[in-house]
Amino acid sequence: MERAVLKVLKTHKKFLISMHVNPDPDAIGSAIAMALYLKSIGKTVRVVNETPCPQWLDFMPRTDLYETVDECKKFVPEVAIILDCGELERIGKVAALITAKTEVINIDHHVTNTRFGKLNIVRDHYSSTSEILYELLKQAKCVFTRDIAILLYLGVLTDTGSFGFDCTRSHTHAVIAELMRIDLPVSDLYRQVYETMPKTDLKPFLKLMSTLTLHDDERVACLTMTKKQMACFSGAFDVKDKVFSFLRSVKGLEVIVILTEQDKKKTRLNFRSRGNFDVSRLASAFNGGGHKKASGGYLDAGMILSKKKILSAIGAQL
């Protein structure tokens, strides 16, 4: 499959690169790294997402290449490379740029991936899309610049939870070892990701955490966030990531759920688990997917009803 993908990269000229809405460092890192490689071999490339680049990830190299779909309406690509998406629908409005003639390449590591591309490189046993992309770019004889190395490093770092999740394998560390040959500022990158909470976000965060509820013999933690609560936080702070990071350190918790109000009749769902609980199975029942220990979905329902349905489904699965 890699050979077929590399052939497409070599023979076509105009490329659209996209990833899931509300992207994380793995999605952004792999997308921009791919764009930098394609630009280095003379291709026309646009990196497009439905949503703006999160403010807290502005420190990542070359985010100037990142565009929203409204800025890119007239671009007609020969090839669309979709990174870090379990299904095509997750790129949102960017899908409108893909025509019947567009060749779609799907590169991903989610266990629930639907193999929606004409060409699919899906490695659900890999830690991250960035880890997969490192191998592909190496086969392409890519010159790993410092920017490309940092982008891929950040993707692996965050999707492995600083190399603490079960998805971290010996191959993951081997890839990191190769990237670190380029003299990456690893301490600074760690601080940029994990140690830059603005002081103005501290009190809203503590207030939000005080609303946490525990269920099923205190094995399940559930947090609901309304639009009003979300508006209390700055764009320089990833509140969900901080909630999950904090709760993973609590002994005895098996499942963590965050419900976020999208509107009065739609609720976004994010799941994390410890032990043997499979949240990808849970997410599949709620219009989503992902990994065994990190998944998401949504419900066409308000927060109260959504919480009731989610907790019922978790209790049954436990």
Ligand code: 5GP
Given for the second form:
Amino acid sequence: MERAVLKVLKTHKKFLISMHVNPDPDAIGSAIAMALYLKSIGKTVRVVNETPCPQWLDFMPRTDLYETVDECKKFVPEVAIILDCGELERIGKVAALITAKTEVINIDHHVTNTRFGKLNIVRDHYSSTSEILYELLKQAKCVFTRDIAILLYLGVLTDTGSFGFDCTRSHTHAVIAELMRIDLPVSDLYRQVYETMPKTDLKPFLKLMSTLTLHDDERVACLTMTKKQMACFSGAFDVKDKVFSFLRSVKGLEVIVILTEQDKKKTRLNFRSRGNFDVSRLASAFNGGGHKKASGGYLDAGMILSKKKILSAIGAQL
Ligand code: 5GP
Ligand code: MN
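Output the structure of the form predicted in complex with guanosine-5'-monophosphate (5GP); the preceding block shows the form predicted alone.
Below: every chain and molecule of the assembly, starting with the one above.
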């Protein structure tokens, strides 16, 4: 499969690269790394997402290449490379740039991946799309510049929870060892990802955390975030990730769910689990998917009804 993909990269000229809405460092890192490689061999490339680059990820190398779909409505790519998406729907409105003639390449590591591409490199035992991309670019004889190395490093770092999740394999560390041949500023990168919460966000954060509810013999933690609560934060850090990483450190919590208000009748769901609870299965029942221990979806309902539905589904699966 890799060979077929590399052939498409070599023989075509115009590429669209996209990744899931509200992208994380793995999505952005793999997308921009792929773009830099294709540019280095003389291709026309646009990195397009439905939503703007999150402010807290602005520091990643070459985010100047990142565009929103509104900025490239007239782009007609020959090939669309979709990264870090379990389903094509995850790219949202960017799908409008893909026609029946576009060759779709799907590169991803989600266990729920639907193989939506003409060519699919799906490795659900890989920690991250960045880890897959490292191998692919190596096969392509890509020169790993400092920017590419940092982008892929950040993707692997964050998707492995700083090398603490089960998806961290010996292969993952081997890839990191290769990337670190270039003298990467690891402590600076760590700080820029995890330690940027402004002091002004601290009180709203503590206030939000105080609304947490526990269920099913305190095995399940649930946090709801209204639009109004979200608006209290600066955007300089990832609120949900901070909530998850804090709650992950609490012994005995098996399932953590965050509900975010999208509008009066739509609620976004984000799940994390510890132990054996499979949240990808749970998310599949709520218009989503993901990994066994991290997944997401949504409900066409308001926050109160969504909370009821989701807690009842978790209770049934426990
Ligand atoms: P997060 O909670 O960080 O947004 O997502 C956790 C994991 O689940 C990520 O790997 C993400 O790509 C995946 N995920 C989140 N939401 C969805 C969704 O709506 N559909 C699918 N297929 N995967 C999702
Ligand atoms: Mn990923």
